[in-house]
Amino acid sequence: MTAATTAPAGSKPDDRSPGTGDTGDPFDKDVLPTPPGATAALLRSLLAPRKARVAVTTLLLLLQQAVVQAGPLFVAYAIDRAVPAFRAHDHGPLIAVGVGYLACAVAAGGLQWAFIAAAARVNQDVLLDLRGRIFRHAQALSVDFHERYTSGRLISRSTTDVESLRELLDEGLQELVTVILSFVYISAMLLWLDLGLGGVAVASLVPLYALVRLYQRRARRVYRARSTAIAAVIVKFVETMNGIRPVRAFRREAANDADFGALNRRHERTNGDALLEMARYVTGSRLVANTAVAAIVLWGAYRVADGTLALGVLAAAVLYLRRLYDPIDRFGMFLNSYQSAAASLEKIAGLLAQTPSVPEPSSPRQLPPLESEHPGREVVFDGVRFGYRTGGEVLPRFDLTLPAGQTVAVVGSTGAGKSTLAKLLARFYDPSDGRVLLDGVDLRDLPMPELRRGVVMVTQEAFLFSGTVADNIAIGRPDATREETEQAAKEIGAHDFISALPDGYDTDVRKRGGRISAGQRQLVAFARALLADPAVLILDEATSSLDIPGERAVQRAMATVLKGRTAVVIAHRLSTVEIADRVLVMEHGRIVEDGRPAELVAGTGRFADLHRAWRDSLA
């Protein structure tokens, strides 16, 4: 069962959670530390299950390049042997050259088609695997990670960065292997045809290699900056669209447009830097290549004139040289794709290297069976200390025992630590010191499925997924029947409004439940939690979206449903406290009052003051 919880955006000020308020350069907030070797390990893990298909794909490309590079040899043979034979009325060699050249062309085309088909299957499988890993890993990471690392950056990792890798796999790797094989085949052929010409051609590769290394070093920095810049653009766009209501309500359009324009210009500049580095590389490589070709042609022509070099060999050498240097521009495009993909893969590897701060136990334990007459469980906070990464200690030392079946209301001012208590009980976070026990079992020793079956949390913002009302209610218990789903809605008081929807329980609530009101979404969230039938139910400001009649309806349902179960109710509306057996008043992470509601109201303490102020506000 999954907890009936919300997106991290629903956290409140008293969480003191970091949210997205990272400091430093806003364009670098999406950078996660990547352990040494993590990028190469990720690439190996993606390709390892497909080793056989990768080998077949490589073999097809090797054969295709071998056939393609045979062409100039036929030209040399035709000039030096077949044409003279033809003049002597021997047509056989020229016919053989024509047939051989045609056969090579047909074979090259067939092998190219087979290579593209095989490579496409490998590439798509790799990308499918990678997207799945990102999605599964993001879901497995703890709540504190998602409160620091925004959804926009996760979207950038799974879209823009994966797309960069797709471009490399679809085109870049073929270009790389083609260029390398061309260098190897052509250098060997030139050295075999003529040692001098081959030596000059091979020597020209030295400055080209230096240019490549220089381009790699400069482009790596540029593409890292470009990847960060586009992630910032996506984050701003996603956050603005998700918060379009407050944007319109507070007239933030102009300010957001200015912020987005700055991010967009940053992206534009990084793209320009990438194009400039590419232009430098292409200009330098063409200068080296054209100089080498000119020198070899002049020297070769001189040798043909004095009879030390056959004309056919020079013609073949020139053809090979053009084939040797023509891929240089394509190699630059590969380096372009490679640097972009390398920066993206590094960021993906950094994301996948993140480990949950709330890990699964190495030696899991099971909760003791529930007694049917006592469906609740005992909760104990034993010497708990906790603080968020961006602030001081929220709970300096916290001790609390909640007997099984007791409903406890927790009240206090903003920042008192109420929601932190709830998140520790739901194990969205682990305490920095001490233990949270459920029927004597440390929550850190419980496997997540076991914990989620026992503890369910309903928060202030009821998050609904696209789909039917029935599907949203049954999230915490997918095997529930329609009758059980409807019964949960009836108990919570949601059945009437659901039945009035166009398709009843089969009505699509659309994105984030936008088709129904906030109060109705809250009722659906309650029905979801009640259907899950937890032993411990946490309500964190869960009635704040309801109007007075709706709140009273929920309270009447809760009085029945929570009977015998352990419940922690965190509320600013003190009307919610009326259903509690016990009230805790918190200040600065400590319990300053503890007692039954009637006793505390009749006293002179903090709760009595809060209750009096609340009653005055209703007058």
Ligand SMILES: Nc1ncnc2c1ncn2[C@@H]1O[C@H](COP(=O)(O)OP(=O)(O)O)[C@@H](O)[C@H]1O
Contents of the next structure:
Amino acid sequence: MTAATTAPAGSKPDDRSPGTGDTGDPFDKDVLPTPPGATAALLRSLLAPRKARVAVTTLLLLLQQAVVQAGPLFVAYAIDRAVPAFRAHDHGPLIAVGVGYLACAVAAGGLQWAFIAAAARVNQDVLLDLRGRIFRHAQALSVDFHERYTSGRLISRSTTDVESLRELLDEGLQELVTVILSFVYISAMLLWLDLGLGGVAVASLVPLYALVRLYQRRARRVYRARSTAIAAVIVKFVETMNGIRPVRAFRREAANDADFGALNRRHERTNGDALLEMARYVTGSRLVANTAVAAIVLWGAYRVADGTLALGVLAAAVLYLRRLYDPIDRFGMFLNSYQSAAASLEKIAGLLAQTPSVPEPSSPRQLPPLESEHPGREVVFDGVRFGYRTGGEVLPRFDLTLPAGQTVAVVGSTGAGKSTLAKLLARFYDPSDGRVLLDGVDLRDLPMPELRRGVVMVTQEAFLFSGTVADNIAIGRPDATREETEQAAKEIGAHDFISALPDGYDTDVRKRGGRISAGQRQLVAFARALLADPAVLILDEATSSLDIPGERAVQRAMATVLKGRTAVVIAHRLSTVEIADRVLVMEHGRIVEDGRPAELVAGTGRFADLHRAWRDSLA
Ligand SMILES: Nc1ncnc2c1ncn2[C@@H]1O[C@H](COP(=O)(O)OP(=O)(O)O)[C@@H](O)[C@H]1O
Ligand SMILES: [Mg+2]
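Switch from the form predicted alone to the form predicted in complex with the named molecule and print that structure.
Shown next: the complete complex, the earlier chain at its head.
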């Protein structure tokens, strides 16, 4: 292993990372080590279905090169044979050369066009495929993946990384094939024209090769640094804009400007480094090339004077030499795009190699049929232990049975583990030990669609998708009719405010006038849940944004959605607890009180204290 590929010990310290140990995109290394062979496998899987078209494209390029490189031969023939023949009043050879040269030019143009068209179709197809795969795969990955791998990173994968692959495919590969082919063709031609001159030209490729290797090693480092720097800029950008409200609220603008400025400057510096490497490489290769041309012209002229070399051969040799060295600069660019693309493809392969931590069951089980019209299902937490990847155990050992149709309210201080309980029941995560059962079936054995139909969670955020209000309610049950959608909204008590919107149910929630408040969003989310009609419903502080005057309406709405189902209501305010059959008080991932609301209120425990404090606050 050479020192240049790793950070050599004793190299100058990296004074370029802004702030606290931010090295840009550490997650790609720490969280997503790309399995060996994954990158090559990805490339194969992209090209294999398009084998025939890739072959045709390559063939077109080979033909085009063969035709292009024939040019100087015509010149040599013209100078040494056709022109002397013309002088001797034999016009045939010169006309033949002229026609031949022209025909080559036309054929080269035509083949070039055909190649570009064919390559563009293959490339677009590959990129379309890749973007689609990134999207589908990222969407299918589990919640815990998205908590670690930020959306900025995902955006970076499907934009800059796909883009650098596009550059390689569109320009780089053609460049590479052209360079290699012209080296082979031209070296052969030169050697065939004149062994001595050809020998000098071929010998000059040795220092050029060394130069390319040196450049490649140095460029890899600067291009890695550059792609990391770009990713860091995107991540910071997305993070800031996603959190624009807290940014405003806490006046983070100046600090963010400074952070972003530092990242931006680092990107600029890495860009400068890349250009500098390129400049060194180009200078070096020109130096070698010009020295070789000078040597060949000198020696060739001497031999022409001597009479041991035909002038036409020297002219052709010089023309070929230019063609030999011209592509070398471009070869440097190819190496750049190759290295960026390889780094990008590796990151994409790492992403695509991720498997969902909450997988579909390999041998799925079905739920038993529901008994009457609106029964819930029994929920059992059986010896469940759980902790997030980062941090300690949140639920140390959790046992709980909720009979079908029971409404249970869960209260407890922030961080007690209430939401964690809810997320395990919705199978956003799997327990590290024990089981969560729905009517006796382990959630891990349920097909995902069945689970999503059976268990619905409404959270505080009440996210709305782009589309109309009606669309957003119907997400609960896509085959619902407009009547059913409106009926659900009416039962929840959302019909009045929806009707008052500019286009009623057809109001686009992302357009002006369609903006609806946090409380109204929660009502839409309730309507969605009601329409979905799940056996188990979880409300995680789902009423927290509803204003107090609406409390009666909220109670009614809750009673409507909860009726007949098994329900877990994580209560933010104690008034909602009153509609529950049972109350659980949680502390540190454990249930510390469990009973009917009236019992707990009358008792001397935590809940009685909470309830008294709440009563007093109302008075
Ligand atoms: N996604 C997460 N990753 C790591 N730790 C988490 C995550 N979500 C919650 N926690 C931790 O788990 C504990 C319980 O959180 P949570 O279930 O959200 O509590 P509650 O809903 O009762 O306020 C807390 O200590 C919290 O910091
Ligand atoms: Mg919570």
